Structures are given as C-alpha cells and as structure tokens.
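Below sits a lone chain in structure tokens, taken as the form predicted alone.
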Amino acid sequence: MNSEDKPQDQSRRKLLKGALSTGVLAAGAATVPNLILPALAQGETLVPFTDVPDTFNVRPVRPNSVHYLDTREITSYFTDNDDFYLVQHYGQPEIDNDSYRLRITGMVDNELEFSLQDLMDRNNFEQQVGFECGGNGRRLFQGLIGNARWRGVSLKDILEEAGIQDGAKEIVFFGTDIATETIREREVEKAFARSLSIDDAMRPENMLAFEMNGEPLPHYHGKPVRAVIPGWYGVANVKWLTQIHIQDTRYMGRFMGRDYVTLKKTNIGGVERWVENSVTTMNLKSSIIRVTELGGQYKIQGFALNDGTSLRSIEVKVDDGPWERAEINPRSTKYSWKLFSYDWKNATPGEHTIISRVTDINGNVQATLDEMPEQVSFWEDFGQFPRTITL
C-alpha cells in the first residue's frame, strides 16, 4: 500500500483540510491555535491595481507547465497545494512509492540507500518555509510563490550517517526528471541537479521533505521526496529526489552553470565588469499584492522574504509621503514568508502610486529599482515594486 493511501494519512489529510478552511491550523494532536490570516472580512472588496492589464490572469494547474499564483487573491498564511507555483524543466516524472529508492553516493564512508518508509521511520521533523523561483518578480506580479509546512528528515543526519570524506567540496542533489540535451552538437541525457557546498548542506534546518501542508508530497511538488533548502530560491529544492552524489569537484551542469545564472554589472575593484553568479539564496524583498476596501477604510497588505536573516521593519510610502511602518503577521517565522498589513489612513480620491520596502536587522535596506546593479536576465527581481491605484 503506498503511505498516500494510509488511513491514517487519509484522516489526517481531512482534519488539515477542515482547519484551513475554517481560518486554523491543527498543530499536533491536542491544540488548535487561531492565525491571523489575511482572508478578506464580510463586505470587505479588492480595489484593482491599474498596472495590472486585463488580460493577466491565472490557469488552473496543467501538466508540465507553469503554474503561478495570482498574489491579489492571497487568502490564507499557508499556500493550498494546488495552488503553490509550479516550475518544472524536464517533465513531471511519475514515481512509484514502493519502489522508490534514495541513494547516497560518492565521497562517504558509507554509501546508503533507503526505501520512503525508511525515511519516514526515521527521526522528522516539521517547518514553515516560503520561498519563491529565481525567476519571479514584476512581470508576473510576484506570482511564482508560496508558503507551506513541510515534513521530513533532516538532510545533515543522513550525510553524518554516510561519514563525508577529507577532501569533498560539493553536494550534488540529482531529480529523476531527464531530458535530452543537445550540448556541442552532440544529444546526451541530462537530469536536473543542483549542488550545495559542505557547508550549505550540513545547515540543520536543510530536509528531505516527505509531505507538504499535512499531505503526502503531491505528484507536481516531487513525490515522494524533495530537498527543502530553507532561505534559497526555488530551484536548490530540487523535486523528485533519488540521489544525493559528493564530489571533490564544483558541479557545472546547465541548472549551476548556464541556466539560473545572474549576469549582472558589477565593481570589482575599481573596474566595471559583467560578472555571473548562481542564483543560490534569496536577496532581501518585499512587494505590495493587493488593496482592500471596507467601509470607506483601505488596507494595503504584501509579503516579504530572504534568507532567513531577522527584520528590522517593513514600511510603506504613498506617492510622495513618508515611509510607515506596517504590521507583520506575528505567525511569520524564520523562513516563512512575512505577510504584512497596512491601514492606509486619510485616502484620497484619484490616481495613487504605493509602494514597499523591507529592511533587516543588519540595516540593509531592500533596493530601489534605480540601485539595483544592471542586470541582462530577469534572474533574482528584488527591487522595491511600485504599484498604482485609482480610488
């Protein structure tokens, strides 16, 4: 019987269900904490932003395709399955759960293999993570997003287990998702992967992710196991997980070396040059996703992410005023996402330009589009995100 089909799981997947639908969270067996959710209150309307054109708009999830969230239509603190963006690059490859294997290869002590239920039986644990693709940002309205509960075991445990050897460099983490590539004239397999140094991989907090919102790993997220690298863009979660190799070598393949690169302007030394980087762990950030209206009263609300790192403050301009501050959802954690709220006092009538800015205990300031470095690809779209209005 697959772990999916459990009864267990089945009630389990019910109960969470209920309390997401009701505005809480099942948090163990025995309590049920209320959230502050940013669901929209009785009477309470979207105003419509005008840089958004008529023809935006969001499909349902389809196979092998990209999926985004529409962010003005954010209506709880965890993501719905269905709804957390999708990015996939060589297909949506269907595993078998009891033939499911992991193997941890390389420069160890003791190469492993373990089945799912092996790593189910295993000490696990639970965290929230938001993160958001490399690629996301103001062409798509903030939409290749999502926040969720994930659970499973801790990656640094295992690589413990398997003992690295003296003189590793890199983690390689290879999905079961292949396509062929023409490379040099030549047409060779190639699976997704993404690679970690030691150091990047043996962070505590990095899992092999089993379940998601209560849920077994749904089909599209990367069933049955996916890396969960908290504070990193999307991509280092690598889906569809059935290797892990340590190597003495830098990994280059297309998603580390051509593909999720970053070309960008950059001093270095005092001589302007075009430098590329991996995109690796998410830049400070912060956009305004929709408008509400209750009772002649508005309320702008957003969300913030990065790496981890603590916040100082989230604030809001309106057109030329000053910068306030705003509320964060007190249920934000580490490396969830920080959904923040707003009330916009004093509203005029008219045409109105907002915008946002997150700012993190080390006082560095979310950029403005005029400060970000020059850039060629839409990899890493972190400036402040101005937005208008028509009241």
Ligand SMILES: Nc1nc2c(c(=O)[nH]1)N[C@H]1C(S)=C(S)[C@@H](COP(=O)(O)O)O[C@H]1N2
Contents of the next structure:
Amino acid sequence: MNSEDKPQDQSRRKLLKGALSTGVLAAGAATVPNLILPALAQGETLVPFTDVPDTFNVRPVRPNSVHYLDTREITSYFTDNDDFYLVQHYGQPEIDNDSYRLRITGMVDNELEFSLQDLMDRNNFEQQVGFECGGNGRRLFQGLIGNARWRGVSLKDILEEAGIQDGAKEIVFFGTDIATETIREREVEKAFARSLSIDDAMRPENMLAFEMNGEPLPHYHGKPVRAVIPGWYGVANVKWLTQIHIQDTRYMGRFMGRDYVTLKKTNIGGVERWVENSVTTMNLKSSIIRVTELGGQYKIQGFALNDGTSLRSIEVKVDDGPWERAEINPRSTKYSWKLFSYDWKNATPGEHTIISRVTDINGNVQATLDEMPEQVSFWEDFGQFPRTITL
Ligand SMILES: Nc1nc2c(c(=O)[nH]1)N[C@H]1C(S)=C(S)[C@@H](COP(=O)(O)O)O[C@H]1N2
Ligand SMILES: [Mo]
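Right, and the form predicted in complex with this ligand of this protein, after the form predicted alone?
The next block holds the full complex; its first chain is the one shown before.
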C-alpha cells in the first residue's frame, strides 16, 4: 500500500483484514457493535480496586524517565502519543531530521544509506501494533503498555535491496543513544542495540516507522525512525535507529544477554535446570484493568496481548464462579492489543476476586501464577492476575 491510497479506503480495508485474520473477532463483531471504545459513558464510574495502594500514582511524562499508564484510565483504543508508555535506558537523544542517516552495513552486497526523505519516499504502509515492555507486570498494574498506528517502510524490502550475503546470521539494530557503562572496572561507551535472526527480521510485518498515530514519530518514541517488530516485547522496537548491521555471529549486547533476560527453571530433556532466555515474542497474556458501574450494572474490562496468534477466547471469573466469555473489541487486528469487556450480571455487595484468562486458537491457555515457571527475574510477568474489589 502506498501513500497515494485514500486514507479512508486504507482504514476500511485494514479493518476488514484485521477482523478476518483474527477469526474469533470476526464472529464477535456481529454481536457487539457497541463495544468500539472503552471510554466511560456519561454517569459511568470506576469502581476502585482494593489491590491498588493509595500511594500508587502515575507521574506525568518527564524527560529521560520511565512513564507508565494508569491502566484504569485507558479510555481510547489508540493510546495518545503523549501518554504512550516510555522506556529508555540511555536517555532520549535529539536527532536532527535533515542530517539523519540510516546505514545498512556488514555482510551485504550493497551497503546502503538513507536520509529520512529517502525512507519517506519509499513504499510505506500503516499497521496497528500494541506492545508492552518485557518488564511490565503486576507491580505496575500493567502500566507499561500501549497501542498505536505506525507508518513506515518494510524492513524486509530494505534488507533485500542491500542483499544479505550467504553465511550471515544476525541483524543488529543500533540506536543513537549511547551511555558510558562500567564493565569490569573499565568505562566503555555502549549504544542501545538489539538483534534478530535473519528469519525473524524477514517477517513482512516488520517496519521501520516514521509516524505514530498519524504524526511524525515523537522525540521520546524514537524520532525520526524506529523499528517496530509486531508481536515482540517493546525492547525489540529500537528507537532513534541509525544503523542496521548484518553479521555472521550472535550479537551479545547488554539488552540481549544481560538485561531483558529471563532466568527460569525449565525441563531440559528430563533435567530441571535454571536457564536464561532473551526476551523475544510476547507471551499469551490478559489482565483486568478496570471495573465500571452504571446504574447498578457492572462491567469488567481489560486487555490481551500476544505474539499475533489468533485468539479463541478471553474469559473472566468472579470468585469461585465459572469462566465466562468476555466480548473482544471487534476493532482489534492481528497485532493490536485486544480490549475486552464482560457484563458482570447479578454482582453482589462485598469483596470479590476477579481474574481473566486468554486462550489462543491452538488451545494454549494463559498460565495461572501457579503454572508459571519458577523464575527469579521479573521479566515476562504474563500469568493470570487476580484483582480484588469491594462493591
Ligand atoms: N534506542 C533505544 N530504543 C529502545 C529503548 C532504548 O532504551 N533505546 N528501549 C526499548 C524498550 S525496553 C522498550 S519497552 C521500548 C519502549 O518504547 P516506547 O518508549 O516508545 O514505548 O523501546 C525500546 N527501544
Ligand atoms: Mo522494555
């Protein structure tokens, strides 16, 4: 799709495509025409959770610091650019659009260099992608999360144009943000970087994005160009991207090998071992984020994220009751977040525990906290999250 397509046609086509590629959502669309936005209706109020301490306060965006959302307050399907969560490990470098260059180097037939205009003049496409930080979790009530429309160019096209040579193994994405780190008592300058295998990098949905929700990519989100790797944890989406390097060895930087590394107990061919894995695709996860009340009617709402595999269902359970199906926002597309809503009928006064779980079309069910592998790192906190509330 190129930029000459009429925006209206594009979005209609995207919507249809999205609904079809997520089977369950297409079926749901006929029955839930109203569930377009989770914004509060007039007179609707938030029911406070009893598991969120009074001291839990979301700070406004401040330069160079982490920003997370109060997930109870999510009121739009696309997260505002100004409120989309922020994580940056080495500050937020300012790049001048005119002097910006993206270089493709290493094991390629043609090393390439693009200005921002060169990239914008290429065929480009827009897609909905939601993601969370690999460090998101219960302790932040899931606040490191967002969903946006991204426009950019195909990574695959660029790699094909460069011509990856035989024997190449990894594609490394370097940001401009560089910090001094002390490693073994030596001060070294390190850029933020992440890598992908060639197969992972060649997925057609991977994009080098220069627009977010119809605006030029904002400074904090990686202006002017970032990677967007749909279905992966946020760490893969390298911001302030200036170099893509192709090499024949594994890249072992801090954010591949030391941080964003989950240490967990795994059965390795019959032996229980503690092993590390680099954070990659998003695990199958849902979470309740709010309960609303309007005229005595309660709704339980939340989100699901995963690697893009179609979903079979999202279900909600109240106390020891049965699992009941929630409605999934029919606007959802393959890689967007999936907002869900459940009408809590016959809610009784008192304390309640409410929980959600998501199941994909392959029958994989979101793990309970008991089923989660034993792990000592906080990365990949994807288990079913029980919430408590008093009506
Ligand atoms: N250059 C650069 N890119 C980066 C990071 C960073 O520190 N530097 N942080 C990563 C992490 S850990 C996450 S979760 C996402 C967050 O993207 P956002 O701030 O736009 O939400 O960016 C990723 N890309
Ligand atoms: Mo992250």
